[in-house]
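The chain below stands alone, shown as structure tokens; this is the form predicted alone.
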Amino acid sequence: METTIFYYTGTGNSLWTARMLAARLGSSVPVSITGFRGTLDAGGERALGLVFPVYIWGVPAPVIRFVDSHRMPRDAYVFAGAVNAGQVSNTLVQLERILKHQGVRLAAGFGIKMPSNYIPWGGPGPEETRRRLFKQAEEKIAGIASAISRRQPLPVEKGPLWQRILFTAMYRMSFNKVPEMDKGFWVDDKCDRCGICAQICPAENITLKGDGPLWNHRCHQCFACLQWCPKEAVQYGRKTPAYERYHHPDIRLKDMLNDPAR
């Protein structure tokens, strides 16, 4: 039975995860949620996956909008992979509840730990640590693919109780403020107005003016604009000029720009 994997990504971790799953399952090429314009009811696909990063310890707004606007077939085996830097928290429980309102069961939900791309809190960590995380993620993905291929129902993964209480509260307080958190972006004098930041933004939040990029308060906080800038000219706050940039080493800029929404 066919499996379709929808993904949302900013710096490539979730795209890589979706590709790895698709390769293990022998399914079609993963589909970006930001570029998807079809429906999910044609033919009643039997297995549907959602792969996305954890943002502020919860489900990113674009993923919520995708789920709300594309009803999953009720008889489908629906699974999810929440890519995170070590704290999946209540994210998959939240998604489970969102789907339940549609009468859809989240059959399985997995947390997948990867290097952090939230640069305001520092860089992605040492190269050795990153390689170890990639290897562990690949091994876990193999197990996930095995469970999916058997259509095995599994409890969703979640963080400890204290984390789910504290971080869920922080997510709720922050959620409506995210679009305007782009006030912290700026460019230094290395900016050559190449336009990559505007092209890579999944929210179409950046326009180019005579003196450089302008952020328009529709931000997702994915940091694609900063992490993919070829000159490392895009900054956020005061500390990022000193921090190493990151995107998944197996994902190229052309992979990201191949998304029809970019």
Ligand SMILES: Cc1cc2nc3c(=O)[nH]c(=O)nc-3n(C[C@H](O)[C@H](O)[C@H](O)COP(=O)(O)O)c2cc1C
Second form
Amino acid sequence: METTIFYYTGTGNSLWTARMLAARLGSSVPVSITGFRGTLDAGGERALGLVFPVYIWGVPAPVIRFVDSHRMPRDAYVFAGAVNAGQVSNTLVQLERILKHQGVRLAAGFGIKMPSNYIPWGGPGPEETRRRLFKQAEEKIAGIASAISRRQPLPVEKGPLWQRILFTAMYRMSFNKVPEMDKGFWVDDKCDRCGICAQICPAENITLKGDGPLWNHRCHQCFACLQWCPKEAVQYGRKTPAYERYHHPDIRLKDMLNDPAR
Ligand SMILES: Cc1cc2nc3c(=O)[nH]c(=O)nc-3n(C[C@H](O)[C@H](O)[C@H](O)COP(=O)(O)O)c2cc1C
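Alongside the form predicted alone that was just displayed, please also present the structure of the form predicted together with the named molecule.
Now the complete complex, all chains and molecules, led by this one.
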């Protein structure tokens, strides 16, 4: 009973979640959405998972593209984990609809709360809170893994109605603007042109010029370029020089660069 867990990640929370699930499930492999070039086929016993961060209260564009461009197996047990900083909102309902359009049922949809990587609104929070979130996530993942191994259907998690109405409107308003939101990135004089920002970008959106990185308006807003810069030289807007950087403590740069798209 093999399980493939497709993940998308900017700062490793979703990769860590996919790994934890895979470890609990056994005979299961996490595969990067952005690096995947194959086709999906599934025997009736198989399970297929999607694990990704919540972006602007919805499903990130690369995850939608992945689902749209691969025929999802109708006979598989399909589950999804929306990794978030406290507001899963309508994300899993949105994914459920996208899959339904393909004739695929989302058998289980769960939220996993982790530290925030949305640095324009501040850092990831106190270390103690982060540790608590990891522990709670680990416990939740254990329960979910046990449901997945029994192929048990689980109701799709969602936020309160007011949140889903308001934030879905905001998601829709901003969705097409995301690729150009990279206009806020800049580098300070700590940049030594090492090129890690360009390598780690899953959108292949960054080119290195003589005077540093250039963002080419195909951004996913994952913030990997900023969060993984070893010199903390990549900035966004005016406030980020003062904010702490974040990536999941168990995920290393080499884990991220292992993705064929990076
Ligand atoms: C552009 C962007 C938008 C985000 N929007 C939300 C959101 O609507 N709700 C939420 O709970 N977290 C939001 N977050 C936080 C991330 O979902 C969260 O930190 C997640 O764990 C990051 O996963 P990753 O490390 O796999 O990239 C957002 C993060 C980014 C970068």
